[in-house]
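Just the one chain here, laid out as C-alpha cells, in the form predicted alone.
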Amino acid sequence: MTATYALIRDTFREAFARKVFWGFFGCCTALLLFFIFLMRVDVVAGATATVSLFGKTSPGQDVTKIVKGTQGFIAAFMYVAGIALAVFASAGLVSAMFEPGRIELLLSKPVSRTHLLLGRFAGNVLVVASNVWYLTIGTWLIFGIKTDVWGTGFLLSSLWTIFMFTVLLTVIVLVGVLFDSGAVAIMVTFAIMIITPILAQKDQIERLLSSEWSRDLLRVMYYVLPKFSDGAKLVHHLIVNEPVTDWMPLWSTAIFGAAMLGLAIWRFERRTF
C-alpha cells in the first residue's frame, strides 16, 4: 500500500508540475462560478416563483425541468469535452513515464513492473476523477441549495464518465508501452472515440453493405470496441431518472478495457529498456 500511495502521489505531483490538474480545476471552478452568479431564483411566499438562467426566465413550476436540462448539458460537456481534454493530458503523463532516464529510475525501485504500471494508471484515473467529482458535486450542491431540487441521477452520471475515461486510458497505456509516444496514443484513442458513434448506427449501415462478411465485420467491431455514444444515452437516462434496460454497453466496454490493460501489463513485463 505504501508503494501504491507513492506511485499515485508521484502522478499527482507530475500533473501539478505540468499544470494538467490546475487546468482542469480552473475550468471547473469557472463553470461553478458561472452558475453561482448567473442563476437567479425568486421566492414568493416561501415558494419558488421564477428561475432565471442563460438570460431566460421560467415559472417556478418548471424548475425541475430547468435543473435537469442544465445538468444534462453539464454531463454531456464532461462526457465529451471533458474526456477529450483528459485524453490529451493523460497521454503526456503516460508517455513521460517511458522517457529515457525516467523509466530506468522507476524500474530500479523495489516494485514489480505490474505494480508500477497499475500505480501510474490509478494515479491518472484519480487526477481526472477528482476534477469530475469536484464539478459534479459542486454543481449538484449549487442547484440543490438554490432550487431545492435534489436527485442522485446527476451524481451517478459522473461515474459513467469516469468509467469511460478509465477504459480509454487503458488504450493510452497500451500504446504508450508499445510506442513510447503520446501523440500516437492520442490519435488511436480519438480514432476510437470517432469510430464508435458511427458503429452505433450499425442497423442503418448494414442496409448499405452488399456482402454478408462486411456486415459481420461491422457487428464484430461494434461489440468489441467501447460504446462511447451508447454511454451518452445511459448518462441521459440516469439524469432524468429513467430505467436503464440495456447494460450491454457497460459490460462489453469493461471487457475491452480489461483486455487492453492486460495486454499493456503483458508487454511491459517483457520489454527491455
Second form
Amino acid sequence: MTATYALIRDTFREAFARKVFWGFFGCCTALLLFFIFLMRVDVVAGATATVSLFGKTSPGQDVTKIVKGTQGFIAAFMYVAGIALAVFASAGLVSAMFEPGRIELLLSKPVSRTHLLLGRFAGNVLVVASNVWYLTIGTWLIFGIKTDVWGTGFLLSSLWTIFMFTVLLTVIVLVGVLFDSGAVAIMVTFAIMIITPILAQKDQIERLLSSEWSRDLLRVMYYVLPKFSDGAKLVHHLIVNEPVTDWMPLWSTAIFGAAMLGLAIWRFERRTF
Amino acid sequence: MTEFAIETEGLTKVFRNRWSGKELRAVDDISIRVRSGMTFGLLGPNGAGKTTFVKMLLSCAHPTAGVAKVFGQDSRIPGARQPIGYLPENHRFPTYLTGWGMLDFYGSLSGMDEATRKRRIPELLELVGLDERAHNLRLGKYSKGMLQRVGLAQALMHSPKLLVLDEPSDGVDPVGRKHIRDVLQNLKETGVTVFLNSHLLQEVELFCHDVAIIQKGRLALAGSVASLTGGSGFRVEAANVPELVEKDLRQRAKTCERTEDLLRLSFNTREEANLAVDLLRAAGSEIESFSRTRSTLEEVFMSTVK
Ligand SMILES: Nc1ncnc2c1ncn2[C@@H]1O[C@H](COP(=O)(O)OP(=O)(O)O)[C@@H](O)[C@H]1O
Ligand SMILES: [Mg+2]
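With the form predicted alone already on screen, would you show the form predicted in complex with its partner chain?
Starting with the chain above, the whole complex follows.
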C-alpha cells in the first residue's frame, strides 16, 4: 500500500513538473473563469433567460437548452481536445519511467514489476481524472448556481471521458514498453482516435467495399478497436438525458483496454533493462 | 540466517543484436559467492560485464541461464530484494524531486513507513554530507558529486543488509571519495555486506576483502585481496595436493587458500617457496604456477586482463 501510494504521488509530482499539464490545467481554469465572469445568465420567469456574452444579449432563450448546450460543448471539448492533450502529456510520463538510469533503481526495489507499472498507470489516470473533474464539477457548479439547472448527465459524461482516456493510456503503456518511445505512442494513439470515426461509419463504408474479406476486416477493426467516436454519441445522450440503448461501445472498449494492459504487463515482466 | 549474501550459479547473459543476429556473451557462466558481512569488489575493464552482472543480481536484467540468489532467495522474487540497497551506474534520478523527496519516494518503495522515513532522511542526508540547502533543492540542480551522495543516501535509506554499488566514486572529487570511503568503512564495521563494482583498483584494494576479476564476461580470477597480492614474495599454485601435505604447508606459508582443486600458497622468501615445491612434487602434486607475487592489485589486474 505504501508503495502504491508512493507511485501515484510520484506520478502527480512528475506530471506537475511538466509544462504540458500546467497548460491543461490553465485551459480549464481559463474556461471556468470565463463562465464565472463573462457569461451572465439572468433567469427570467423560470424557463426563459437572457444570456449576455461580451455585452451582446440574446433574450428569451430556453435556459435549460442553453445550459445543456454549453455543457455539451464543454463535454465535447474535454472528450476530444482534453483527451488529445492528455495523451500527449501522458506519453512522456509513461516513457520517462523506462528511462535508462531510472528504471534500474525502480526494478531493484522489493516491488513486483506489475505493481510498478500499475502504480504509474493508476497515477496517470488520476492526474487526468482530477483535471477533468476540476473542469466538469467547476462548470456544473457555476451553471447550477447561476441557472438552477442541475442535470447529472454532464457529471456522468466525465466518467466516460476518463474511461476512454484510461483505455487509450493502455495503448500508450504498451507502445512505451515495446519501443521506449513517447513519440511512437502518441502516433499510434492518435491513429486510433482518428480511424475510429471512420470505422463508426461502417454501414455506409461497407456498401462501397467490393470484396467480402475487406468488409470482414472493417467489421473486425470496428469491434476490436476502442469506440472513441461512438463514445461521443454516448456522451451526448447522457447530457441530454436520453436513455443509452447500446452499451456495446463500453464493454468492447473495456475488453480492448484490458487486453492491451495485459500485454503491456506481460512484456514488461519479461523485458531486460 | 544464510551464509551467503550473494550466490550465483552459472549466471549468463547473452545479448542478441536484433538486426545482425550477432550474439554477445556479456556475462558468461559466472558462479561466485559472497559471504554475509564481507566486502567484495568486482573488477574488470570497461565492457567486461560488471554492470550486466549486477543488473541480473537485482533482476533488472533476466539471465539467459543460471540463477542469482540474495540471502538464499532468487532475486527475481520481489521480497528477496528487500535487504538490498543499490546505487546504479549512470543513474538518472528524477530531476523534479528534491533531495528529501527522492529519499522519501525510494524509501516508500522499500516499504518504509512515513514516521521512519521522516526520521531517517535528515540522518542520511547528513551522513553523506549534504547540507540543509540540498534538502529542498531539486535534483536537476545538483552537481554530479551531490547526485552520487544522494544516491548513496538512497541506497542506505532502509538500512540494507547488502549494499550493491556500481562505480560509486564516479564523478566525485577526491574529498567526496574520501567521505564516501569513510561512510562505507563504518558500514563494514556494522556487518553490512558490500558489493562494489569499480575500476578504481586502489580503492578496491583498500576496502575490499575479496575480489573477482572478470574479463569479456568470464571470471578470470577470484580470491582474497591478501592472497592475490600477497605482499612481496613468491606464490605457488598447485593441484592434487594431498590433505596431509596441505596441512603441513599451511603452517609454513604466509597465506594459503583453496579454490576448487587449486591450492594457492604465498611465501616471503624464495627458499621457503622452493621447499614447498619440493614437498609438493614429492607428494605427486602438480605445480600449476610459480611466480613472484605482485605487490599491488593493479599489477595483478594488469597481468590478468592482458
Ligand atoms: N542492453 C544491452 N544490449 C546489448 N548489449 C549490451 C546491453 N547492455 C550491455 N551490453 C554489452 O555488454 C557488455 C558488458 O557491458 P557492461 O556490463 O556495461 O560492462 P561494464 O559494466 O563491465 O563496463 C558490453 O559489451 C556492452 O556493450
Ligand atoms: Mg559498468
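Here the structure is a predicted model, which is why all the values come from computation and not from measurement. In this text, rigid core is short for the largest set of C-alphas that superpose within 1.5 Å between two forms. Residue numbers count along the first chain shown, from 1.
- When two forms of a protein are overlaid on their rigid core, residues whose CA moves 2 Å or more are considered shifted, and Phe12 is not one of them between these two forms.
- The rigid-core alignment places the CA of Phe256 less than 2 Å apart between these two forms.
- Core fit done between these two forms; CA of Trp22 shifted by 2.3 Å.
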